[in-house]
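Here you get one chain, nothing else, as structure tokens; it is the form predicted alone.
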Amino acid sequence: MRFSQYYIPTLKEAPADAEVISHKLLVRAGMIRKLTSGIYTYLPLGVRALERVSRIVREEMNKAGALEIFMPTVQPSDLWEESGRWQKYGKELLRFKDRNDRDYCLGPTHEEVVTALLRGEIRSYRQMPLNVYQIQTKFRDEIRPRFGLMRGREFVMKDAYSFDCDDAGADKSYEIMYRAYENIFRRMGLKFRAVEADSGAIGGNFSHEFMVLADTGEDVIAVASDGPYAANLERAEAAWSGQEAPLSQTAYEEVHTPDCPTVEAVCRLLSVPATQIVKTMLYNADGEIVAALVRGDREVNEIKLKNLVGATELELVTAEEIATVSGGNIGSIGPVGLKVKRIFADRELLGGNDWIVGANKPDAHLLHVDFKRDAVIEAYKDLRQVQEGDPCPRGGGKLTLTRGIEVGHVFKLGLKYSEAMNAKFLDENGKEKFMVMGCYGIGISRVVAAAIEQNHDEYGIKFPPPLAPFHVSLLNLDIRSEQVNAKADEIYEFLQAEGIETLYDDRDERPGVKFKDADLIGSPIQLVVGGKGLERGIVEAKDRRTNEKIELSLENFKRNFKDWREQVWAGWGL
């Protein structure tokens, strides 16, 4: 493709409102451009790179047997209503009216839709397992658009679903889709780990998120040292001994705690260490007011609580809530006497008995308490969140918090759809049982972004191969030249025969411009193409990836490119 022929848009400046480097990068790149909060215009360079990411999913997904149907994206109100989703999901789903006063949605995701279809083909045992997807837009009407593709509420995604007999069968289905996700993202050059996640709006009994690791990304994922454990924060548990302390013989104090409102302020004053105080964190769980127990040097898991309570809603309480059933104030919050029905403490509680917490009015602590003695704690459970240097919950050294970006995502659903929405088949006994389903996501656009997160320099795109809009981009510094166009077009004819998609820089623009922009869109290969170097007999190449240069003589040119470039595909591990 020739550069002058083509629409590519580059900027020297980013948008006032581009966070994150990949959006940033994208729109200079002239890959994007914004209609509307969340919402972007996919330009000639995107929608080439949509097709990469899109093309190594769909061969993938066809290999391991999937098959590719195309579902609607406005959804009836009553297959949500029937699962339960409607009210549950939230704002983000985004409810219209059509013309007849009827309710729609626009899809965020298709359980319903594909549950509803296939309920009405499957019949027989004898038609399983079966696994459909598609690639498509959707929409999440998010609370706050931001970064760009990374957290839009248009975008494209791949959603596969599986249906099976039996928990074995789903157990089948749910590793073939893990080892061609495994595939996936190693066939598209990214480095990338699958991490223990929890399942979240869309429900299930266990998934795994697939992260892009990248210092930029906003989640943060645990790693075990020496080890094959990993988890996202929100799933990572937290190692424990196991051992109880025995009932203290120590009766509670009250102590007087003037202007102490944190842990901080309380361990100064008694100077005692965090690790010797509670605190407890009151929250609103569909209505109900809970407590949740963490060391003062520990922060709450809230999804874990959200979890173990069962809620579908779960925020702080306000402080007004705070003085109803406490009696004190944020500072001084505590389980003993709370007029909270259900408090739950950290396992790791169990294993001291001479506790600091709040007295449950203003200024005021108490000493030497034994939750096992001086309070009523509902469940002692796994609610904090690791830490940097915890022990590994499964014998795997220590962990250590990284970054990175959910591009995927593998839940085995259960029966939680094909009960909702009495999906049904005959087993080989002719009686009825309930189909067992997965459901297996990429975020087709975000890969691109992620792509760019992890590979990119102050110069603009570090683009992996097989994900690059162009694998070459070839730049002629002299169109006056009859020379050096001559040579130029002798190259990209060579390259297009052989099969190497090339951006031809042929515009009457200064060199700066094109190294400038060859940079910036991140071909992994540049050839540039020059009146110096023709009369020394050689066409200078660049490796995007590590920015080296090199010379490629003109003579025996073909066969020189061609090893060279194996070399570079080699450093991307591909």
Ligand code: ATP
Given for the second form:
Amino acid sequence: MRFSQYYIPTLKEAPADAEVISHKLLVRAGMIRKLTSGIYTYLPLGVRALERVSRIVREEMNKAGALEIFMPTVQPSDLWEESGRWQKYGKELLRFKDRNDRDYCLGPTHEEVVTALLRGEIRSYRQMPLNVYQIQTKFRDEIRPRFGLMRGREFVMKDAYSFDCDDAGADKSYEIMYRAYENIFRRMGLKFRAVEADSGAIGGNFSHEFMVLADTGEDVIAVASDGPYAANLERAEAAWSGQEAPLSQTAYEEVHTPDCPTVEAVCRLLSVPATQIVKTMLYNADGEIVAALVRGDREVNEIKLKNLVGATELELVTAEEIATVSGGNIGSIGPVGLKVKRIFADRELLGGNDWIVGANKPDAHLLHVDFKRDAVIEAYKDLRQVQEGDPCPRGGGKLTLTRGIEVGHVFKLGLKYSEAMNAKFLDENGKEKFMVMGCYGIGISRVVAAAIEQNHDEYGIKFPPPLAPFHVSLLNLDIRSEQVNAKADEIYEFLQAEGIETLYDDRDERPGVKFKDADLIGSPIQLVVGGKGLERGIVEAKDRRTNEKIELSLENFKRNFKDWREQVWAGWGL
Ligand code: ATP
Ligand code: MG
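What would you give as the form predicted in complex with adenosine-5'-triphosphate (ATP), now that the form predicted alone is on the page?
Everything in the complex follows now, all chains and molecules, and the chain you saw is the first one.
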């Protein structure tokens, strides 16, 4: 492609609202433009990057036996009423009416549509296993659309849905998709990790997220120092010795604790470690106030709590709500005499019988509290967030926390949708059964952003070759020189003949502008053709990953280029 005939409107400055590097670089490199919050137009270079990602995903999905279909974006409310999600999905679901006053939504995902489709098509066990997928635009009215393509409201997703006769079949479909995902992200040249994720009601190891590793990732993942265990922080299990403390013989007593709104302040005043204090956190769970207890040096894992409580919405209470259940101020809430029906405790609290907690009055705490004796705890469960250095819950070693970006998700759905929407088939014995489903997503547009978060420097993007809009940026440094033009044209033709996607910078611009744009756009290879080099019989070549420059002799250029290109690709692990 000749740059002069293409459209890559690069910018010096990033937009003011861009917080993360991928957002800044995508806009600066002329790949996307914002239409409105969380909604973007893809310019030609952006379309190419999306297309690279889609192509790899499509090839691997096809190889794994999935069949491509294309479902509508607009979905009628009745299907969502059937599945129960019309009410439950919350505000991310953009609902609207047509001219006949019928309710619709823009598809945030397609379980309802695909289940409705296949319950009308599949009659017999002979028609399964079946896995269908699409690459399509989704709409989710995210609370905080931000970070450009990373968390858009409108975005491109690949979503696949598997249908099987039984659990064993569904597990096999899951395994096939898991392997396909490994192939996909490996082929893309990305550093990634598959982690156990929250599988809600299904249980078992049937939800994995695929994380692109990047310091700037929104997700925290816990990875075993040695061993295969890796899990999303939301789900990562906190190991516990299982040693329960005996009942205490010491009665609790009240102490005066003025100006102690935090655990640290109580520690200082009473000269005790945070491990002896228990925090009481109050949440509003679907309108009811519940309490969660964790040790003073721990944090509540709200996903674990939400699953335990069985709530759809869970958020910290307001100051007014605190006053309805506790006479204390923030910092002096505690489980003893708390006017809350449901109190849950982290299971490691079973290991102690001498805790310090808030007294439910201002400026007061209780010492020597034994929950089994002094409070009513509904359940002791794993409720806390894991911390760096915690022992690994399975296999040896310790947990380290790193950051990642969720680019894919494989999930066993089981009977959730087939039961709700009555998707049945006849088995070998002519008996009616529900289909067992799985769903598998990849954020196609998020992959583009994640690749940039993982691979960039202060000058711009460093695209992994399989995702790069162009493999080579060929810079013609002097379009006024016949000799330079002739050589640059010749190299361009050679690269095209080789099927190497090349962006030929033949613009009437200063070399400095061309160098800057090439670094910003991030093709893995830069080739620089200039008068001085030609006199010496060389072109300069740069590996954008390492920024190392070498000179390629024009004698035997084709051979030299091919050999060196292989080295560059090998550097990416390809
Ligand atoms: P998240 O926790 O990031 O909100 P999710 O659990 O809602 O993700 P899924 O419903 O599993 O995501 O969607 C499948 C994939 O679609 C995700 O793995 C992610 O890569 C992508 N994705 C989800 N939401 C967005 C978004 N708002 N913008 C871009 N990509 C998204
Ligand atoms: Mg989401």
